[in-house]
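In the form predicted alone, a lone chain appears below as structure tokens.
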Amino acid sequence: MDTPILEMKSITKEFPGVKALDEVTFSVKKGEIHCLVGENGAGKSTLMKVLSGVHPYGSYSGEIYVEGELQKFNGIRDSERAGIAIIYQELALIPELSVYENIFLGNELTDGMVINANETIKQSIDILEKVGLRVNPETKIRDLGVGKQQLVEIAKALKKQVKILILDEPTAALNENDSDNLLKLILELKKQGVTSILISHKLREVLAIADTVTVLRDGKTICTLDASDGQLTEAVLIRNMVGRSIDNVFPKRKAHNIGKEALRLENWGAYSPSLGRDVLKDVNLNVHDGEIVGIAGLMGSGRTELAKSIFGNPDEYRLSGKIFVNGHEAKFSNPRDAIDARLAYVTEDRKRNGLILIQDVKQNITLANLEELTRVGVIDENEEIVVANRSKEDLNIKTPSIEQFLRNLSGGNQQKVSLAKWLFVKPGVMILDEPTRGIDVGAKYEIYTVMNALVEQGMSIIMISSELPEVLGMSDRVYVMSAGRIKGELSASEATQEKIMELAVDY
């Protein structure tokens, strides 16, 4: 296991105005699980895109060796021929095609000019067995949960005789059970001789699975740590990732009074015409000024459906029950009505539903409240610049300029822009759906600090999160959902992971 299967030497990669990688050296032993960690923007994904040929030879400086041979990848197919496969956080599957069609996409088994479906299905069953996925290969991808789709992606990689499997935040969108199953699979693949490179912000996962960990910071290699020597701890990783110690992952909140009721739902229900069933049933909850209320539950429990139904019902559910804002019954026909009532919703999928990546930071920050900047039908661009720069300073958004395209920012800084956009609306109630998904521990700490400051100023926050430590660390009260219903309410003092899971599981 001491033989390097991969060596990347002095890799430097620049984008306009940004040096993403600066003389990075990265070595992986054959047959190990090597974790790559660092803050958002540290260069992890860029390094793996160099390795996989997304950034082709000639667009960077430095050398790549696979099993001792110098590589000059001009695209993904070149890296795949060398036995490298990469699985991104956003899965590259075609929902309308079957499992077996996705596994063999681009590498179809044919008899002459005709695809041999029977042989393809037969081989798919064998590959699916290797990843522990027992589904009918003819099942459409759209009919599988995210956890099973992740396994199909890995099956695709195994079909290509992968030697080095790169997984970029593979558990970011998974619940605890699916995450555990995926980590077990990575350990099983190690036994089969597959070398894995895992990018993850979930440090507990890293500590549980890694043989070796490399830390990047500001585009540079900081250190490589061996898990076998007993020196690898969460505190050590955080210190190397952020360049300082963070004594408490969840910052302490100053004592303040919980105020009047800001929002209440009574017997709230939602029927989805597209699904042909209720997604919410008899939901009763409330949140007060100066309070963070956590919403916990397994994937599919109705948490995001709850958020959308409150925030103007963009999915056009058939709603029942009542909603009260500041003691007055309200009815929202669309998200604009909710915004006018001083509600805000930071979506779980910032890239698709929360932000416009091809626009700049400034335009995204002001997007939800352009009326405030409009003078006689024209946007006051000078005032827009003032607002954007103020938000950049207040939330410590790391960007060379407020005119930088949002797609060029790290995930953590994109999330800060999403927060800034809704703070410009000046909401009384903010719904945060997975506010720290896919971002590093340093950026998480900054967002938690912002959340604490907001409730200290009297704002109400409803926080949906799949990470139970986050729910427990940040919430004043916790509602637990299952199958579209509230299964229980726990105070901060009585809430534990075990109690939450007992309520979350739908027997």
Second form
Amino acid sequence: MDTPILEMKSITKEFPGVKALDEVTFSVKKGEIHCLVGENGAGKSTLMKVLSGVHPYGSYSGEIYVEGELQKFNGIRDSERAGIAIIYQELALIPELSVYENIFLGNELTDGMVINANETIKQSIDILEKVGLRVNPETKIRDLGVGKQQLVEIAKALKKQVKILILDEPTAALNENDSDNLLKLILELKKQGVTSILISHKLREVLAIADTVTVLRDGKTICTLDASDGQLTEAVLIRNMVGRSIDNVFPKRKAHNIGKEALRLENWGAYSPSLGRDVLKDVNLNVHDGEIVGIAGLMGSGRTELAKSIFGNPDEYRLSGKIFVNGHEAKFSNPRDAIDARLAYVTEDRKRNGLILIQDVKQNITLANLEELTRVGVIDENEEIVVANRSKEDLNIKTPSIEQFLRNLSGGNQQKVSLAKWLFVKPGVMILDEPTRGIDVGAKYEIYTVMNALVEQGMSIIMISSELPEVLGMSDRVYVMSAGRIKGELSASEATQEKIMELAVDY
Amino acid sequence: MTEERITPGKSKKSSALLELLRKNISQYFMFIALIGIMVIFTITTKGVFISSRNISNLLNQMGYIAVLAVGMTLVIIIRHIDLSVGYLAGFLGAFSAIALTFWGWPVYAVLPVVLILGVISGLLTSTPIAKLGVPAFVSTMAAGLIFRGALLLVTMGTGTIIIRDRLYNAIGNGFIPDLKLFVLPGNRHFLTLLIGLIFIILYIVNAVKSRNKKLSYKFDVLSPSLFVMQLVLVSVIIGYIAWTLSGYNGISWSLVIVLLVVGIFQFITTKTPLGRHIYAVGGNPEAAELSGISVSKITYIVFGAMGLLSALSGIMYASRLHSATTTAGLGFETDAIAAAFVGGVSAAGGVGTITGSIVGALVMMSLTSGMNLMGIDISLQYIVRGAVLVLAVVVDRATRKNR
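May I ask for the structure of the form predicted together with the partner chain now, the form predicted alone having been displayed?
Every chain and every other molecule in the complex is listed next, the one we just looked at coming first.
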């Protein structure tokens, strides 16, 4: 048997507090289509970043061999020189430049100091031919659809004499037709001798084109399966993706009563003008007092969009359908309306749109409900300190002082500040988007404990989560989303990792 | 102008002073630099710089820039810029001159109308910014061009308009009257000293009250000795300023206006929900919006206030010159922006104080005044001011990193 074109041996990569990759072994044969699958956070993207030099040599342990030679990449340029090209979900094209300019970006053909446009265009036509894209090379990128842009990216990679082409979720943003074309192209490139690594959540797609499939879970290689004989099934893949034991990481919740309906969505839909498509369609769901409802689904399934659309984002989406709060129809034209209706939204990305990192703990905690502290137009700063100190105690926020800037706190403590901020508005319904993302196990447990205490007091929680054990461990009921729709509703007793994953990969 | 922040955490008392200094180093730094600059100029001008007459002139000259710097601080805090303020001030100054001189309006009608026009102009300038996301740089530059055209248009037929209204001219040149109860040695201005004393008393009463309030909450406060030191220091500064001013005509109306503006805006930014909202929008607009704060509403309010202060600046300037000229307002925006940056406002948004920017304005104005007294050529003056601006921002960034 030949030496594999790519071998990654015992790759371990640690981030502060997290082991993203743990002794991962990954081997790709020359000329094959190798698919990499796993849940969100399984380590697929990190592995590819190690391979492409984004995480440079020395920041991980383990060895990378390309065609039998040990590689020490210090950046993307090095990996490109070795013939590796990676195409991310977010395309790295420059919209205002033309197709040919993008293909040759960084490798411009010149006569002395001047770009030779004619020669560049001529060569572009040949390359575009290879990827089956028939457009004028002088077209600007922004005038092309996403599907065609993806082909330009691939053309750009081919221009660099790529040996190994890595595609990260290439079809996530494409419609069916464009997806089919892209998959055909990958098969076509295989005939021309290009090796491809494909990361995908769409298992049907994986089974259709893969020669080999490697499954990652929790930063470890679970198995590498031969798919070419057609014996591999979705069920086998799912079992390997999720087959994790749920340890005793979830605090016990006291038995409590689930009360009346707190929030209901009817035929809820959201159209995004900037994306030009529906991000949510026909969503029907509800949550009761004292209930935790989990929303599961893979990246891009519309979970965050659901939270944002509920919480009043009139500029971002065009909404349809009805929303009921405590049985009364409501309409939120901005987040203030939602807060006034006693909704709270702890965002997924606390640094981007949750907290103000250059302000201190107390100012962040009180921001959404300053009225409560205001006497005749003036903020009572002493009361504010009392409130902040109480939150600090209640949620066990570890900070030397409530005057500490948020950027100096750890992720877990930042998340607790986020929770404290929204608890201070005294909400009836809390939407928690990825409440434990990027925080350590201890802080996770504390946050779960807080959630349990809240529902025992009668609050409703909608918990959006990518982590299946969390969904199963915390939820009274689970909705599974895919492609902007609710694909199924499972009670706590019937929900299993396999069942959720089956619904989540149902496109 | 010192801004004390008493740490409610569990800091040890022995290091309280150091802690206080460390936390507010960037704020104190410019204040210390200001004192340094003043000492240097006092030496190089053999005491002329620190004379009552010069200090009084310096404060009066900076009035129209100081009010702009206050507004500009808010604009930069919410991550924008306003390049239109200079010509808006020039145009509204000319408008007030025309209303007084040609239309025969009384002063008490002219002032409110001009101030309201300022607010409206600010709101109009910010509409493309708040509603459509047009960069403030572009929108306000366009508005500046329009105001400049408007200024030329209204002064086209007449050229410079001389203002003869005494009341109006007193705004930029007059001083508060004295209580002629008795004559002080050196002909000092009695009311000015009295006001200085009242300020000191108010300050002490307020500080003691606030300390007692904190004690009632069982928060940590400054130790008694440090607290007394602080009271003495601030009282000495206020007293010294009053004493100096009392030696030359006393407090000017310009200074009264500046103190009022600073007082009101300092209060709004530090004590009210509106102020918090402004800082929140500057610190993270997306998070602010999701916390129920309307970013566009805050944008309108801030630019409206900027317009109001531009109008005030225009009035102060026209009044000071007794006239409206075709070049009034030229470069005001640069001076205001420079004052804000020297005073520690961050271009990245969310950081900066009103008092800081006033210190910044004082630094820049002291440089101009001191170098004028030394007879330094204007060409060198620009170079020095440019160097100080950049140096101040570099130091500010360096001290801020430690927090």
